[in-house]
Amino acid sequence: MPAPDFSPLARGYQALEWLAFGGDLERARFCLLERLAGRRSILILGEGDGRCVARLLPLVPGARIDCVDVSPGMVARTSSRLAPLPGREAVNLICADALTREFPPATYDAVVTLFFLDCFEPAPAAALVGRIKAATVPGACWLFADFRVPERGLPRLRARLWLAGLYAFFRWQTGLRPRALPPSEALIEQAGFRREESRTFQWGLLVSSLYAARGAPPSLQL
């Protein structure tokens, strides 16, 4: 089955966020951005507009970052939005497919996966975490954000409702397949990584949490 395709979003990708979260989304993508300065070889899922790469770019200056997006509009945005910074010339833009992409072994001391991975069902995610943490060096941190559903309570009636809602939506406009939220958190954890900072944002709707590979030593986790 064909990819979803975010291009018919990609202009108004931004303004959409806030009408529906405020700048709650933004702030769970970027709160912890500044952990990765110092790293020299990173892997960003998923880019969408170009906006972490943007911010991320001043934050490591001389690492190599690779930028995968399956969705042509998505890459052209984030094309136009690079154009004007300096260091535009150490990102390399790839539209392709996460899923059938071959990412190169242990090469990235990196990985950022900013709501991505709830575009997955559970069998292809866990394919996929297995296929980046393959291509990790050791001492790979990898900074996730994505939709969650807290345990209890009105908290998980509300994220239940907000995320039936945001799936139906990206299933019409995308062609997104899934309708509920593969298990990220345990599977980043079951590939060898350890959550080390964590955040919530609209009542634990919205999570952003740094991990670092296990076994690595304090200096290289953070």
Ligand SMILES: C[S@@+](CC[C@H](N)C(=O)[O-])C[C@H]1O[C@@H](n2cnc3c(N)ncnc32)[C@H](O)[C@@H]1O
Second form
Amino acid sequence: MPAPDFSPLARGYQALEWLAFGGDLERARFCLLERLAGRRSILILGEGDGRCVARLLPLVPGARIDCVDVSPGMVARTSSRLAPLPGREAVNLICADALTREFPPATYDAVVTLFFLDCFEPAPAAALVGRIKAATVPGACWLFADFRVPERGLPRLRARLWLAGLYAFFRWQTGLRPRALPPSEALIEQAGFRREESRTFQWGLLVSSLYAARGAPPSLQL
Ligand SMILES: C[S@@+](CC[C@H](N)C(=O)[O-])C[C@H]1O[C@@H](n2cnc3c(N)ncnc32)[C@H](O)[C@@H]1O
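What's the form predicted in complex with the named molecule like, now that we've got the form predicted on its own?
Up next: the whole complex, starting with the chain shown before.
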């Protein structure tokens, strides 16, 4: 399946999300980011326009950060956002499809996926989550933010309407194929991570969670 290309949206992406959700996407992305302080080897998937890695850099001095995105326009935005920042040499910008890119085994002590797993159908998402897990070391954490459909009531109806509109928009603009969310949180848990902390925004439409690998010695857990 061809990967989507978010390049046409790269420049206006931040303005678009502010029009749609005000600052709540930004709050969902970054409310738990500081929990990554001190991590040494970080994999960011679907980075987008570089806002996450730019905020993360000062929290993790000396860490190596591999930053993967399939859209050349997004990688270019990230590159120019990083250019003036101290420590940018620690970031390895990789323009590649996460579904086919090989990840080094047992390497990362933190993974970041922000509004990224929603780009996949359930089966590719499951395979990808399994491959990401294989690239982590014991004690790794996973910062996840994404859309979510609340269990019931008006928030559920509202979320379904928003998601139908968003998927239609991204299909038109980027060629994104899926039409619904994969069960990302269940997949992360099945891969051996336990949710440590979680916050929701926009009546439950947005969720931000920090996961820790299960079974790590307590000294390695969050
Ligand atoms: C909805 S945007 C989210 C960007 C950013 N993480 C954020 O929070 O705004 C999804 C990003 O994932 C990237 N992406 C989508 N499918 C991908 C794939 N198969 N491999 C790598 N990156 C992908 C897109 O290029 C885009 O930058």
